[in-house]
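First comes one chain, alone, set out as structure tokens in the form predicted alone.
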Amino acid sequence: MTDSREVHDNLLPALRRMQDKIDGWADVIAHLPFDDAKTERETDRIVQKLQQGYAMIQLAAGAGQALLVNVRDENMGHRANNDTENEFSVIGPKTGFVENLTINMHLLRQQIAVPQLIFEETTIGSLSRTAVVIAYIEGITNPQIVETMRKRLKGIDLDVVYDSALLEQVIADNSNTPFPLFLTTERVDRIAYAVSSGQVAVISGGSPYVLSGPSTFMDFFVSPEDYYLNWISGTFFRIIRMLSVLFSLFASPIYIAVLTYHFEVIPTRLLHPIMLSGLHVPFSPVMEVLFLETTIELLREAGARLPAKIGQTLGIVGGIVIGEASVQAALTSNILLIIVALSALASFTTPIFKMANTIRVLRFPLILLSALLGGLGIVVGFIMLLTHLLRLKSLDTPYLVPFYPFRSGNFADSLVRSSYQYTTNRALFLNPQRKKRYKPDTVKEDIDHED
């Protein structure tokens, strides 16, 4: 827990050179080559400090107090780098937090180099003692949405946390949903977006990722790289994003009801390639849905677990082996496949892993129900979910703002990155303190040149 270097080199003999001079703490605390050191009485306090790497320092006329001297060893069980391993961009800065809350305060504050940005530390876990840091902008995050999180982290009740995954679950506004509440990142940058726009992130020690809400639907499908392009490309690439999502959620189901119950719509020309592609295959087409969609899962799943060359070996490789063997033995179709495949590759642009979980997750209740009831299955299973979206809420505010409820003043950064000049105010719906980020300077004069 400590630094035995700083005790050994520091510490003992700055007490040695000062055992005929000590007169009090405070000539023990001006002597000592330490800026973290200070005098504490609360014997639960010291046990505290102890445990987290202090050492103790008592006279025998100390009146009851003892001192307290940072020797932490900072740097135990770190990583050599911080990169974003996760969440990787090709354009902007690639740091990302670690599992030290200190170093996180750190890389945060510098982003947010202000006065006014907040950290109040509390303490989680009977057993574990693990301290959690809500950080927020005084003067800009809406003093209610603080307090809200405040009130929701103290009636935690657990005896050990492991990561923040942990608090997201405790403190969401609804447990039984399969959508993420809490925008869950490893980016700095991320966070320092989100703070800066007014809400609240959430430190936990010993994790990696930070918390920050009250976050919206749109909020998963924002990659910071957005704002790092051009508006266009940004708006570009968010937009397949929202389709790939769509994709991904209904092309298999569409093809079930199309097969099993709609074959009119199917046009004259590719009724054919499709009659051709099932003809051997024993199985109903929701069977074959299943098969490839679990096999998919198996693969992602295993190469997750295994090293990363060889995860990587396996899901090439598995892949394609698997495939084709399927074609050839005639378990599924070729267009059955290369759907499926379409649909696994597109649940990879979502730039958050937990929501792209979330669509791995509802692909299967939409392909039972395509099985069962076609087209309206389809219908009723989008309808069950538009429903369950409008009822979230993340930290008492709306899931869907700004489709639901309307916000006009909120387009401008949902389905497209509009241009800076359009984006100057924060997101309303968090009622911030101050509503405008900057002033877009407009006034673009032309050099004159001369002959």
The other form holds:
Amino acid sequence: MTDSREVHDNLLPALRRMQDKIDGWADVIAHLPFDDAKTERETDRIVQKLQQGYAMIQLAAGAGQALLVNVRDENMGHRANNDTENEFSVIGPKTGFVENLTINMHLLRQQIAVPQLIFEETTIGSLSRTAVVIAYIEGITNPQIVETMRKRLKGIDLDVVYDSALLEQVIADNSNTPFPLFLTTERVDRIAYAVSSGQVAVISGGSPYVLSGPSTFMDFFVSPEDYYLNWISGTFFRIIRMLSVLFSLFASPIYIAVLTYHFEVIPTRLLHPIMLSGLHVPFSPVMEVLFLETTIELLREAGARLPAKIGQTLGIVGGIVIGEASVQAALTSNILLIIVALSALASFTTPIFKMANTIRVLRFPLILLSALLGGLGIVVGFIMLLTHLLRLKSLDTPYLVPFYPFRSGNFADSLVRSSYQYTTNRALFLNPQRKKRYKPDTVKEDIDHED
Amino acid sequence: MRTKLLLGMLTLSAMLLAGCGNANIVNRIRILVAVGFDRDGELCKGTVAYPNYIHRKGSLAIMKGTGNDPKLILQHLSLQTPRKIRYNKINTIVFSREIAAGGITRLIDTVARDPSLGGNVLLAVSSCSAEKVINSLDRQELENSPYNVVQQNIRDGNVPLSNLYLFLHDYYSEGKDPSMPSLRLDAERQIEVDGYALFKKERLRLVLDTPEMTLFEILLGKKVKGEVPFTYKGELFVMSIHHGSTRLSANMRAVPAAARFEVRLNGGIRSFQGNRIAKNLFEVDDLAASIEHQLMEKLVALLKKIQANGIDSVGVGEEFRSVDRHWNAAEFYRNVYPAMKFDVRVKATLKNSGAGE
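The form predicted in complex with the partner chain, contrasted with the form predicted alone above:
Following is the full complex, with the preceding chain placed first.
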């Protein structure tokens, strides 16, 4: 608990250096190089402080009172490096939040260096007494949003706040949804962007994930890297990411629907490979798909639980051995293997892990619907999904903005990441108090090479 | 409570609806791709080709069945197989000339009313028996189906555009008679397009040969392409039409009524006798004039031939109908059409590229 270096290097030498006569506590405190040094009378409090790692000094003269000096080891139990572990990006900063609230606040303060960045601290958790901080920028963030977040957090009654993810679920507008309604991220730049565009961030003590809201559906498919690349590549990768969502949701259901009900839509030339690869498979397409999808989910789940080094071996075992062997044993067709592997791959492109999980989960009802009703089933599933998305709200803001309700002002940075000249507005649906982020680029002067 | 009820209803209806699903798991059915119809005494004989994936790795196999109606033939076929028969992917329907001459209404009616079949199905008449045409597909690849043979030629402009949809359109329209390609087996038992079959309503009347087919296509004006042979100073040349257009206009005031075809052709001449145009630029006009003249004569002859058979495959009647409020099909084809004059004007533009001497 105590920082032994503090004790040996600072506290004890300071005590030794006190050669003069000591009259009272004030003399001692004046000699100690510690800010947090207070006298205490009550035994209960002394016990409490000692448990937190304070050092206690008693004087022969001053009986009934003890001096408590803060020599806590603040960093004990915390990790040394703060690289982002799960949200990796090739370009851009690699610092991420850690389990320490003070450091997290500091990290955010490094990116947004104006005094208007407000941290409001509350305590949540009847047992854990976790410090939770609401961060926003005064003068940009709409006060109503801050107020709503404050109210939501105030209403929480949890015993232990293990992670901010718990808070997210409790304050969510709709708890019966597979979709994450708040962005949780460990990337500092992502939270800095959210806060600077008028969202509210919630930092919870002991959690390396910071959540921000109100979030929209599109937020979960935006990677900070989109902004670090030029807008053409950024847009391309963003669209690829969106398409991969569609692919990972619908590829297997469409495979089932087509092979079970609508064989006539298979082009004649494609019929040949499909038939030959699936000829000796004894199962119906839906059984085949369920078998392979479950295998992939097992692999993923096992990979997530295993230590990193074993995880790699698992990938090889799963990918090659199970895939190859099941085709060899005529349990699945080659084409399905490709489809399932690709759709699993596609689901990993979603930058926010929670959203990627959601998409993987949603695949299964769609698979069952397509097995029951074919193409109609997929349509029914899609409509139900869309209806659900349309009804969702995050911190009272519609989830599907800017598509529905349609907000043309926000299209510059949604599906397409436009050039910085066109993304001068903050997200307008958040009603920020200042709408302009910056002035667009002025004319650059060209060096005249003709002489 | 209401949500729960709603969810329950949804699940229940999904389950119930699932019962209506017509599962055709693709590797458990036999997918027919081509069918031929022949007369077999009182009955109709159907020969079908399907890709056999189990024994032949996807090369085609043949089945035969007889019956009075396509559905009955299908039933007969079904009695012979261990797998469900599905005909949704049929892309070729071949009729023997015998059947086509007797009328194909019964067959077409069944086919046209079936939602399983698309409009892009190839209808064709076979000069030999349809059974022979389909039989020739035995152990062939799916790629060699008559559909692909005809489709390739339609794309290249050798055969006029034709499919079930267009056939039905012409069949039900008052001022035009339907038509379809004609197939036969050559000496090596390969399927080839040997002409174009013209129908009077549902009965086959006339089969054009391949040069006439090209001319017919020029008259239709949908996709004017192809190779037109002509003679110039006693030598044979071939004009390759790159693009062109045909405009049909009706002159109903003239006595007798006249139909004017304005044909514009753009093309080039490439023959092994040297680059004629490049050698002598002044010859271009002469060449074009001889093409225009010869083509005009051929087109008029073709129109007269069609006219003499009492059919209107080009759709002259449609053109007259579009300009005449009181147009009456029966009256038109009884009085006007048989005496109609055809005024064909051809404008050929020869283009030449490449280095000259």
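We call the rigid core the largest set of C-alpha positions that still match within 1.5 Å between the two forms. Positions refer to the first chain, counted from 1. Here the structure is a predicted model, which means the values were calculated and not measured.
In a rigid-core overlay of the protein, Val401 has its C-alpha displaced by under 2 Å between these two forms. Superposition of the core reveals a Cα shift of less than 2 Å for Leu430 between these two forms.
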